[in-house]
Every structure is written in structure tokens, then in C-alpha cells.
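Single chain ahead, by itself, as C-alpha cells, in the form predicted on its own.
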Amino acid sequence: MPMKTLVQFINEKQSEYPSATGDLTRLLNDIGIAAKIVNREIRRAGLADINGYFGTTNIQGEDQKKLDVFANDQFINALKHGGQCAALASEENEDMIIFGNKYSMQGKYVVAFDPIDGSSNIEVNVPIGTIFAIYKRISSVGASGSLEDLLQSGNHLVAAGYVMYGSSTMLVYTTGNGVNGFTYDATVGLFFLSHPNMKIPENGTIYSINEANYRYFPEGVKRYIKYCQEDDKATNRPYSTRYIGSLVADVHRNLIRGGIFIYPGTLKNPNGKLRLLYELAPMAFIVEQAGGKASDGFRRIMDLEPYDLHQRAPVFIGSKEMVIKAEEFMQEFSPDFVEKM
């Protein structure tokens, strides 16, 4: 049986509407080639003058590497060319991008991500990954893209995805109605169907933090980490402890083993570090749509409502039932941190 392209799972899957009007098709085309030139410059990045640091920061005061701006241009470009964007959101740019050219500003959708999650473990060729969010556009087409077009809640997105660079390149996405995967093959310069229908865990037996913060953790997560510690044969621990530091990474292999990612708020900076628009609420809708969980520990991310570009929010994701019972800890034991977020 021949494998399907991921082209030609977008256009069959736009077939089943038919008042789609291709837009959206086109939309996540293009970002699968841009996905593609930016695979083939981190493959050579050991070859090529790529590796190292740009010499400027962002707008997270985060030095920006080579890779990260390179990954940045390429999504622009390719988002600003193909007419369905009409505006974007970057974490490498302080502010929105608007394409104010007249196929842009026909454009429905407007689109929010980070060019480069984990890029601080490119060099030491770690895995790594591109997010992004597409929202479906407030201000009226024809005009030009809008802050109020990006500053909405993960309820709205259309469309939310990744693509992670590891041992295999491979591009996870969904579009409200599950969640598939596609791995490339260089060979033919194609991603092919692999994954089809991804399903997390309702539980799982790994659980992803970076303890090296414990002190500054609220109680509740601290609380939660001697949980999985703890020895219970009825509940399959203690848990085993993998963190990589790409929440690309962290979150896709608890997709597929079962498990739970945390970032949370600490007594230093409640909100932690991700940030809500473009790296949380797409991985939240992604993990959603595969039977899981995303919550900041009292509320789920998708409610969560944004005023800023670049705001963060904690994050506990991954399996449903391990994200329950961190919650229940928070709830437990540290009640009064929501009031600091």
C-alpha cells in the first residue's frame, strides 16, 4: 500500500468540507516547506557556518543563535509569499509583523511561532522544534492583519503543529479533529503519513521538570515530585525522570509513551519562562486533541486569554491522569500561587 504524503493528507482531509475554500491547505503547505529548508540547513549545521551565536538578542533578552534567525526568515518568507497571512507573531521579533501587500492583506488567517524551540541545544545537537498557531483573522480581509488578530485565547485556533528535528524529522499537527504525524524523508524530499490518529497515554510512568529549580518551586510541585518519588507497585512507581529541555522534545515523546511535562510558575517568576501564544496554547491544543491535558495548574491553558505577545504562563502536560493529580496538588498545597500568575 502506497504511504501518504502530507500534501495529500491536507487536500483529502480539506475534500471532507465542501465550503473549505483551500486557504488553510495552502497555508500549512507552506509551512511544511519552509519546515524543509530549515531541516536541511540544521542537517549540515556541524558543515556550514550556522552553528553559534547571531550577537544580538530577542525580546526575551535570550541571545539569539544562527539558527534561530535563519529558521525566523525562512517561516516569514514563506508565510509572507503565500497571500493566506495577513499578519504574524514571532518569539524573535518584539513586535507583530504585518505583510502589507495586497495579497497579504486578503490573507484569513494570521499565524504565531517559535522558529526555534531549544535552540540553546543545537550545538550539542539535542533535538529540536518549530511551533506554530494559526488563528483565524478578527480584523476584516482586505485590511491589514491586527494585534487583536493574534492576542486570542488557544479556543480559537484553527490549526497548531510542530515540527521536531531529532534522529528523524517529523511534523505533528492537527486541525481540531485528532492529531496526525508525518515523518520526512529526504530521500524524495517528502513527509510521509507515520503516525496517523496520535493517541497520549491516559497515564504514564515519566514526568519532565527541571529539579535543578526545586528550591523556588511552589509547594505544590514540590509536593508533586516527591509523589512520583514515591514508591507504589498499585500505581507503577516511582516514575522515571526525563527531561531534554525542548518542550518540543519533552512533550512529543510523552505523546507517544505517556507522561508528563512541567514548567511552572516559580517564587522568582510565577509565570515561568514558555510563552502562552506561540509555544503553549498550540502544544495545549495538540496534546487536547490527542486525549490529553494542558493546564498552568488551576485553569487549562486553552482559556487562558492573552494581552501580550510575548506573555508566559506555567505549564503542567501530557498524560490526563498525571496532570490531574498535579493539579490536585497545587489545589492542595499551594492555593494562593494563581493569585501570583
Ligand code: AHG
Given for the second form:
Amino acid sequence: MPMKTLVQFINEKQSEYPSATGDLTRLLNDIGIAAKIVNREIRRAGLADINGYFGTTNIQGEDQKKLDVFANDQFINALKHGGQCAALASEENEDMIIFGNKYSMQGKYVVAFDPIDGSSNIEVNVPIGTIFAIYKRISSVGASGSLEDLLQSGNHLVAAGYVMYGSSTMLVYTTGNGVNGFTYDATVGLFFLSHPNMKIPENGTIYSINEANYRYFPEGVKRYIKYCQEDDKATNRPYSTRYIGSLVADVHRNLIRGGIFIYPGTLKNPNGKLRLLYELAPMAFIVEQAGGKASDGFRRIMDLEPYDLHQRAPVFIGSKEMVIKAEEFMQEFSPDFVEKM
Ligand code: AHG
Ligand code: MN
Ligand code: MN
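The form predicted together with this ligand, contrasted with the form predicted on its own above:
Time for the whole complex; same chain goes first.
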């Protein structure tokens, strides 16, 4: 059976909406091209001089790896010259980037992205990813993009996706009508539809959390971890722990197998580590579209209103039943934690 390419699939989806202008289609295609270039560089990383540090730190004080900088530049360039995107926010740039050229000012969209997710895994050859979130701008088309264009809650997402550079490279995305996954065939340079209409199992047996921080966790998370470890045949407990340390790879695995990924707030960092705009909101959109759930323990991630480009939030994301259970523990044992966030 002939396989459908990413570009064919996107075009086909566009034709289902007679009012669509093709702008989102072009934007998604540009992201696909940047992903291929970044993929090529990652595949050569062990040979080329691309492993290691760039010698700078980003806004969050994290060391920037050469690949962080390379991938950031590739996505910025693709979006700058594509003409669909008026402004963007990246993990690697403190301020938003406004494209001043006339062409981009006509763009209807803005994009927030994490160019390389899981940077600490680069030199050990463990899966890393890229995450992107696409919003329709609020400012008028033709004018410069503005901060309010990017500070929109997940409910306003037009599309979101991730690329996973794993044992194969995959691009998974949603436009709010289900989730589809594409696998890259490097011999022909194309993404092919390999995972149509992805659905996350309602329940699972995997929990993913960096347990080294246990003593700092809220009581609700501590109790939920103990619950996962209890022996109960009827609910397949004890569960298994799997923690890669790349959000994309951990969520991707749980999307296919079922499971929960948690990066909680702690007493020291009540908002946890992961960033709302370019990590959590897009992953929440994908997981919800696949039938799962994403929460900060009390509220839907998609409902959180951003006030800062690099704002963080706690996250409980994955199989619906598992996230509901974890929320019950938070609400019972850490009800006042929400006020610290
Ligand atoms: P990034 O590489 O974009 O900074 O993101 C790293 C994130 C995420 O991918 C992962 O889930 C988490 O950091 C791991 O954090 P810990 O090392 O604290 O567990
Ligand atoms: Mn990240
Ligand atoms: Mn990153």
C-alpha cells in the first residue's frame, strides 16, 4: 500500500476545510523542513564537532549546548523566511523575537518552541526532541507581533507538535482534530504517516518522575508514588518506573504504552521546572487530543494563563485514569499547595 507523506497528509487535511487559506499548511511544512535539518545534524553529532557546550548560558541559566544553538537558529530561520509567523518565543531567547520584515508581518501566527528538549541527553545518545506550539496572533495582521500574541493559554492553540529524534525520528502533531504520528525515512528524506489517530490508553502501569527529589515533593506526590509501588494484582500494581529525562521521549512512550509523567512543584520550586508555553501547553494539547489528561495537580494545564514567556508549572500528564488518581492525592494531601504555585 502506498504510504502517505506528511506534506500530502497536511494538504489533504487543509482541503477538508474549504475556508482554509493554506497558511497553517505552509507553516507546518516549514517546521517539518527545519526538523529534517536538525535531524541530520543530530545523526552526525557523534562525528561532527557538535556535541558539547557552546560556552553560553540561556535565560534560565542553563548551559547552552551547540545543538541547542544550532536547532534554535534552524527553526528561527525557517519561520523567519516562511512568511506565516509574525513572532516567536524560544527557550533559548530571553525575549520574544519579532520578525520586522513586511512578509512576516503579514503572517497570521506566532510560534513558541523548545528547539532541543532533553539537552542533557545529547552526548549519551539518548532520545531528544523539539516541541512547538502555534497560536493565531491577537494583534492585527500587517502590524508587528506583540507579547500578548504569545501569552495565550493552551485553549487558544491552533496546532502543537513534537519531533522525537530517537531510534527513528518521528513528528507527532495535532490541530485539534486527533493526533497523528509520522516516521522519517532518511533514504528519501520524507516523513510518512506511521501512527494515524494516536490514542493513549486510559490506564497504564508506568510512572515517570525524577524520584531523587522525593524529599522535596508535596505530600500528595509522595503518597501517590507509594500508591504506585503498592502490591495490588487487580490494578496491576506495583507499576514500573521509566524516566528518560527528555520530556518528549517520556511522554511519547507513555502516549503509546500508557503511563503518567510527573514533574511536580516542590517546596523550593512550587512551579516545578518545565515551561508552560513551549513544553507543557503543547504536550497537554497533544495528550488531551489523544484522549489523555494534563494537569498541574488541580487545574488543566490548558487553562493556565501565561504571564511570562518562560513561566513554569507543575505537571501530571498521561493516561486519564492515572492523572485523575494523582490529582486525588494532591487534593487530599496537599490542598494548600496550589496557593504556593
Ligand atoms: P531542556 O533540555 O529543554 O532544558 O528540558 C529538560 C527537561 C525535560 O526534557 C525533562 O523532562 C526534564 O528537564 C528533566 O529534568 P531533571 O533532570 O530535573 O529530571
Ligand atoms: Mn525542554
Ligand atoms: Mn530545550
